[in-house]
Structures are given as structure tokens and as C-alpha cells.
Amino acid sequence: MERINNTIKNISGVDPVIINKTQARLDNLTKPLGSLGRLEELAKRICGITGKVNPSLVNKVIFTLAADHGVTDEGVSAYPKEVTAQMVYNFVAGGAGINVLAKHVGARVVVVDIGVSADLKPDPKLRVEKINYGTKNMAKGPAMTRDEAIKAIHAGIDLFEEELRRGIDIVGTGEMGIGNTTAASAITASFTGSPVEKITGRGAGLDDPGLKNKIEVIKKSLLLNKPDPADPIDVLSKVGGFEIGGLAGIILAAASHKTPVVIDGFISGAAALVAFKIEPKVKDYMIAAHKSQEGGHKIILEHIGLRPLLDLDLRLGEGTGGALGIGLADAAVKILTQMATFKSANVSEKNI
């Protein structure tokens, strides 16, 4: 917990003196007040955030943590737990969703096993911090012990450490894990109160048999489990997975370095929670990209209090959305310092 404690400790308010200065720059560029929308608040966000009156994204990064779950013994999905390896090597290859559109923004991608139940092929494309071969599954047991969610959180704020020598102005959320989605349905429905019935969706494309079995495994796991909510590793600890680990790991170093961080769907809105539940601060430096189609997405967002950039129904994962959202981050600083104000481009202002 001491590395953790130390990356909390370096979390700080964003600057509100930068974000008053954006404003008033926001406020003289060659176009009616407030025009941009939500654009302006995202370039005044960025700029809290790294306290930089003229930000440049041009290091962007997306980090895909891949890990198995052990609960899928349970037919909580309808893929096998091989595609987790496979969709891997898909990545490593290029030919993922997430390749084209971090291609189609210019991010580069950080492809993880933290927790895939097979040893992968070694490939320079491949960072491996295996925490374990998946986790245990939580319907007859804690998903992991709690040195393993520690562990796991560690591994997140070393790759980003790791990765920011190389650069890095944002970053991008992603993962890929059979059954995420019913760890990241109990992660909800611990820290929000909320019915898991309201939180659990059909994954990867449950029918309605699945759906229902789905739920009554989630309910199963958490009365027998107990997660304890004011204990965000307790919570991680009995019911998460390892690359949700990582990416809250990833979320805080990214907000103990003043580097925003745009949040995916689903599974890394599960980390943002547990990250949110163990540092409250994080909040400032978090940007939602995207609302899911998963029905517990939206729990997450508004408890946190986050207000998504777009709604296209998107439930890949990967960090396809967080992708999105890193292009629509980077339009809005370009907006910022690179259009012209009405006094340099010797346009008349509003009379009244």
C-alpha cells in the first residue's frame, strides 16, 4: 500500500487560475461566446488539469490491459475464455478496433497481459505483468487475495511511470477479458447501492437465459463474498479482476503526474470507481469519453460525476472510446491555441 499511499499524496486540485485565463482566451477567440460547446470545457478542463495555458497532446497513449476471470466457469459469457489470448495476439498483430481508431487519432498503443490465464508468445508489441492466470472465480470465493489487487494497482502506476519517460500528454483507458463485465457489474453494484438487475447487460451478447443466469451469479457472488464499499481493495480484492486493477493503478498515477485521462466504457468505469473510491480527487483529471450501451455505465458515470463526450452505443472495450475521446480532447486544444482572437485577426466584436 506504501506505493499507493505515495501516488495519492502527489494528487492535487487542478490549477483554477489557468482554467480563469483559458476562459477569458475562450471568450476572445473569432467566434460567439461559448459557441463551442462543450469543446471549450474540455480545452478549459485540459488545461486545469496540466496547468499549462497552451497545451499540446501530441504524446497519446492508450493502455490496454488484458487479463481472464475465473467466474466465467459460471456461463456468465457467451465467448470462451480462449478469445482473451487470441483477441492479444490481435492486438500485438494491428488488427484490433482499437489499433485502427489509436491509429486514426495518432496514439500508440500499450498492449498488457496483467492476468491472462495462458503464457502468451513473447513480442516486443507485449508487456507481460502477470499478476496470476486469471483470477479465482467469485461465485465460490474472493476473485484474488488481497495482496494480488495491491499487486495489481502497483503494476498500473509502474506502466504508466514507465511509459511517461517515453511521453506521454494523455491517456487513453482500455481492456480485454472474458467476463469483465460481471466483475465490473459487481464493482457497481458494491460502491453504488444500486440493483444488480439495473447494472448488468448482456456483455459481449448474452441471450436472455444468459442474462438472468448472470445476474443470479453476480447476486451469489456478492452475498457471499460481503466486499466491503468503504474498502475499495476489499471490494477489488473479492469481486474485481486484475486489468481493472491496473487501469485504477493507471488513473492514479496519471492524476499524481497532472496528465488527464479519458475513461472508456464499462470495465474502465469500474477502475475509475475503484480509483475514485480510493482517492477522491481523481475526479478532476478524469474525462468520460463515452456513455456504453451497458446499462451499469451510466450508474458509474453519474455517481462519480463525470458527463460523457458522446453516446454511440459502443460496448467493445479495447479503449476504442477512449480513442474517440482522445480526438475529440485533442480538437478542442487546437481550437484553444490555434484559433485566431478577433484583435489579431482584426475582426469586429459583438456591439452589445
Contents of the next structure:
Protein chains: 2
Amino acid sequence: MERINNTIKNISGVDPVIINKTQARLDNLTKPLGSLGRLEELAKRICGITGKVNPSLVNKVIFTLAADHGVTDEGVSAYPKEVTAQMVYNFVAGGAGINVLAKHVGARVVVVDIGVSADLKPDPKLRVEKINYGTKNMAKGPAMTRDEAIKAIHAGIDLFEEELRRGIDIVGTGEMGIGNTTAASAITASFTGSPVEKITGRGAGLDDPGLKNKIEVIKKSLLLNKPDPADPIDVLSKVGGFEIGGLAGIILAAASHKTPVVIDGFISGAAALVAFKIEPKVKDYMIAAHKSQEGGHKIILEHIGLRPLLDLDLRLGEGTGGALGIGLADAAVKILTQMATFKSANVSEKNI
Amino acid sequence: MERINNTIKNISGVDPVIINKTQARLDNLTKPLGSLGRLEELAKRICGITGKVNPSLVNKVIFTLAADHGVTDEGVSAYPKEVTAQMVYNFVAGGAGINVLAKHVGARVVVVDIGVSADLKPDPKLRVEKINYGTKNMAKGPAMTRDEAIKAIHAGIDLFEEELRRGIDIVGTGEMGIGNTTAASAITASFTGSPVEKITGRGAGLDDPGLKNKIEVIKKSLLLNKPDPADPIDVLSKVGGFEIGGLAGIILAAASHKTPVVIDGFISGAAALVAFKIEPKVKDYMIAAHKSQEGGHKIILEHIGLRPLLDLDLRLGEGTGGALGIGLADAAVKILTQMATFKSANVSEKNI
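Return one more block: the form predicted in complex with another copy of the chain, after the form predicted alone shown previously.
Starting with the chain above, the whole complex follows.
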């Protein structure tokens, strides 16, 4: 817990002076005032976060954390549990959606086993930070111990700080874990108090009876474990997942190192919620990439107060929406740093 | 007109067999069915348009057409008319928003003077296809002759077909012209019948009295010229612009050459409306990049039946939103062609 507290201590507010300077600079570029809308907002935010007037997003990193969930015993997913490990091999081989989209935006993917229920074949492209072989079934008791929850967050902080040595200018969150929309839904219900029915979606593709069962399993788990919303570690340990804890740690670490962090979809959103409940100041460091098709995601974004950049009906996870969001952030920074000014281009300003 | 008719004759429907094949292929990729949402839709559409099962968007081209508008005499813009020519030099020098965003997505920009009111310095990077030195003031009579309207569309077809020899896999529409949101608003009112007040926005940044004046000028122009919505050339000639006609030609030519065309914002939308009214089949070839902050743009998109990809409060034009849309189209095609299948990656499929 000390490591978490030390990380939080280093999170300051974003720099308002630099944000104002950036606004003035944007207003001098050859375009009508504010005409690049949310790209301008994004550029300002990135300057405020990094404290740099000329940020450059060279090192783009997406962390894709994989873990298993004991609650899959309750039949909450359309896919078998084995898919988590299989997909990790796919990430390492470069064949998954996140590999394609990360390459598209020039980001590197850091694949991490933070709690897959099998021992995976060693691979130089795979980081192993296994907290345990999957969580326990939260419908029968806490998903993990309090100590494991803290360890998962620590692992995220460590992952970020180690990767920082290779350079990180912007980071995206990603995950893989059969059953993890169930955990994300339970976390969202705990923190926001929204009804489970409104939060819970079909995940990777449940049918109607499957969705009904998933809702009941979540309700049962909340009733049994009574996670305390005033204690984020308690919520994470009782109904969370190792990848969610790890991502919360990455988000906290990113904020403490003045790095913009692009939040992917629903599960990443649940991790963002955990981080936000631990330290509300992280909000200013978060960029919401997109609005997922999972209903609970919208509830999370509204609760934190984030407006998503994209609305493409994505629900894959892995960090795929985050990758596209990183692409937009890159575009925003290039607008700021590469466009001509009215003066340099000899263009007349507004009449009035 | 014959050239337009010949172009239209070559526009066929998109290929449903290839779209079905693409759907089957997408369903075999290592992701839950449909989980990449609109990216999957986009990939299917591009396959259907091009007739290729393995499209590759190597040659990305954005046409940025510049022209002046006589209606600026009525004080409808916050910027002086001279800015059109000044911005053309900025495009050629590479300092404008479109240059930065086109480079970001790997597109080349074709800058065209199709009706700027000044003689511009010759430059190898500038195409001159001037129909006239700006349109006439539509508040006093037709903006151009019927012959000029046809010539503008022809110029667009020629531009596309010449550039096609250098290779075009996807095309984006862009424009620059002080006063052209006034023309776009008048075109939108003519074709859709929506009230001018609802369609008309602040353009590059009008204040309240300026907006009121702009609405009155548009109403007056429509009353005076009586454009016939059943005759798209009539609408274009009476209340249009040369860049709008040129873009309509580019859109028709793109469809006739089985090339996806990414529509930028409001003015490009007005051009799309002209092309759509000339030949409704072009609809299937259009990809709406984003929803502009100009209210009339939403009306156009709904009228044609297009759902925009991005909602970033952009209102710059030039093709900037189109560039970002091209980036998403590229991502969609890469998903289709670069992801592993369940079989190749040894990943289990859905339980049910």
C-alpha cells in the first residue's frame, strides 16, 4: 500500500499556465478560432498533462493485461475460459486486433500475464507478473485477497515504470480475460450505485438467457461480498480482476509521471473507476477513447466526467479503441506543433 | 453534360457477393462476432465498393478545391475574401490543417484553384482549373451560369481521372472558400426543404447579428433565384459554388471508378447532396467522416442516409475531417486483411 500512496503523492493537477499558453498558440494557427474542436481540446490537455509546450508523442505504448476469472464457472461468458491463454499467444504472435491497430497508430504493445489460469510458454514478448492463477469465483466469495488486490495495483505501477525507461509519451490501457465484463459490471455497480440490469451487457456475445444469468450472478456476488464503495481496494478484491487492478496501477503511475493515459472500453473503464476512487486527481490525465457498446461503459464515463472521442460500436477490448484514441491524440499534437500561424503564412485574421 | 451522363452510366451498385464473403471472413477473425462494430461495417463497404476481397488503401488522395463567392459582398463571413487565396498559398506551402492531417494518415493533397477571384502565382503543387474569378453575388442573381455549373462538375471528373493515373485507392473531399457555408446552406435548403434558420450556422465564426444577416441573405437568394430541387444543375448554378460543383464531379467520378469517397464536413456534404441528386446510387460509395458543428450538416447526412464516423466538433473544412475518416478506413481494412483467424491462431470459438 505504501507504493500506491507514494505514487498518489506525486500526482499533481495539470498545468493551467501551459494550457492557457497552448490556447493562445492554437488561436494563432491558420484556421478559424476553435474550428478543430475536440482536437484542440486534446492538444491543450496533453500540454497541460506533460507540462510541455511542444509535446511529441513518439513513444506510444499499449499495455494489454490478461487474467482469468473464477466467475466463469457460473457460465457468464459465451466463450470458454481457455480463450484467455489462447489469445495471449495470439497477442504475442501479432495476430490479434490490438496488434493490427497498435501498428496502425505506431504504438508498441506490452503483453502481460497478470493472472492467467495456466502457465504460459515463456516468450521474450510476454511479461509474466502473475498474481495468481485466475481469481476465485466471486459468486462464492471474494475474487481475491486484499493483499492480492494491492499486489495487482503494484504490478501495474511497476510495469509502467519499467517500460518508462524505454520511453513513454502516451499510454493506452488494454485487457483480455474471459469473464471480465462480469467483474467490470460488478465494480461499476459498487461504485456508481446504478442498477445491475442497466450496467450489464452481453460481453463477447451472450444470448438472452445468458444475459439474465449474468445479471443474477453479479447481483448474488454483490450481496454475498458486500464490497465497500468507500474502500476501492475492497471493491477490487471482492468483485474485481487482476488485469483491472493492474490497469488501475498503470493509470495511477501514468498520472504520477505526467503521462496522458488513453482509456479503452468497459473493462479499462472499470480500472479507471478504481484509480479515480483511489485518487480523483487522475481524471485530468485520462482521455476516454471511445464509447463501448456495453451499457455500463457510458455510466462509468458519466460518473468520472469523461467524454469519449469515438463512437464506433466497439466491444472487443484488448486496447483496440485506445489505439485509435492514441492516433487522434497524435493528430491533435501535430496540429498544434506543425501548422503555420497567420503571421508566418501571411493569412489575414478575422475582420472583427 | 454528356461527360456527366457517361460518368453516371458507369456507376453500378456495390457488390453484395463480396460483402457477404467479407462478412464471413470477418467472422473468422480472432474476436467476438461483430465486436469491432463500425470498423467491420467499413471494411465490408470498402470491399463491396472496390470489388476486391483484399483491398489495400495505399494511395490516399484528398482533393482540396478553392473558390471564391460573390455573396461575400453581403457580409456573410467573419473573414475577408482575400483569405481564400492566402489559404491556397498556405496549402501549397504545407502549413494548413489539411496538410498536417493528410500527412498524419499518409494521404497526398491535391490543391486546386477552381474559381479563386485572383490570379495565383503558378506553382507545380497547384492545379489551376479556374471556371471563373469567383461566383457572382447570389443575392443579386444566379451565382453562375448553367454552363459554368456543368463545367465545374466536369472539372471534378477530370481532376479525379487524371489523378487516378497516379493511383487512388480512397479519396477524400476538401474545400476552401470564404463564404461557402452560405452557398452550402442555400443548397441544403433547396434540396431538403428544411428551414434556413435550422440549416445556417456561424461558418468561420460569425457573431449573432452576422448570423441573422446571413440567414436573411440566404432567404433572399432563394426567393430571387428559385432554384429547382428537381434539377440539381439548376440548384448548383443558382446558389452553389465552383468548389462545390467540382467536388460533386469528384464524387461521381469516384463512384464510377469503384473508389470509396470520404465526405468531409458541411460544404463537402452539400457537394455530396448535389451528386446524390444527380445519381442516388453514389450513396453507397460515400463514407461520412464526421458530423460538423454546422447544423445543416446533420440535415444533409440524414437526408442522404449516412452515419458519420467521428463527432469531434470540427468545422474547419479543407478535408480535415475527411483525412481522419481515411485513417479509420485504413484501420478497418487492416483489421480485415492482417488479423489472424481462429484456426490459424488456435483460438477456440464461441461455445454456442
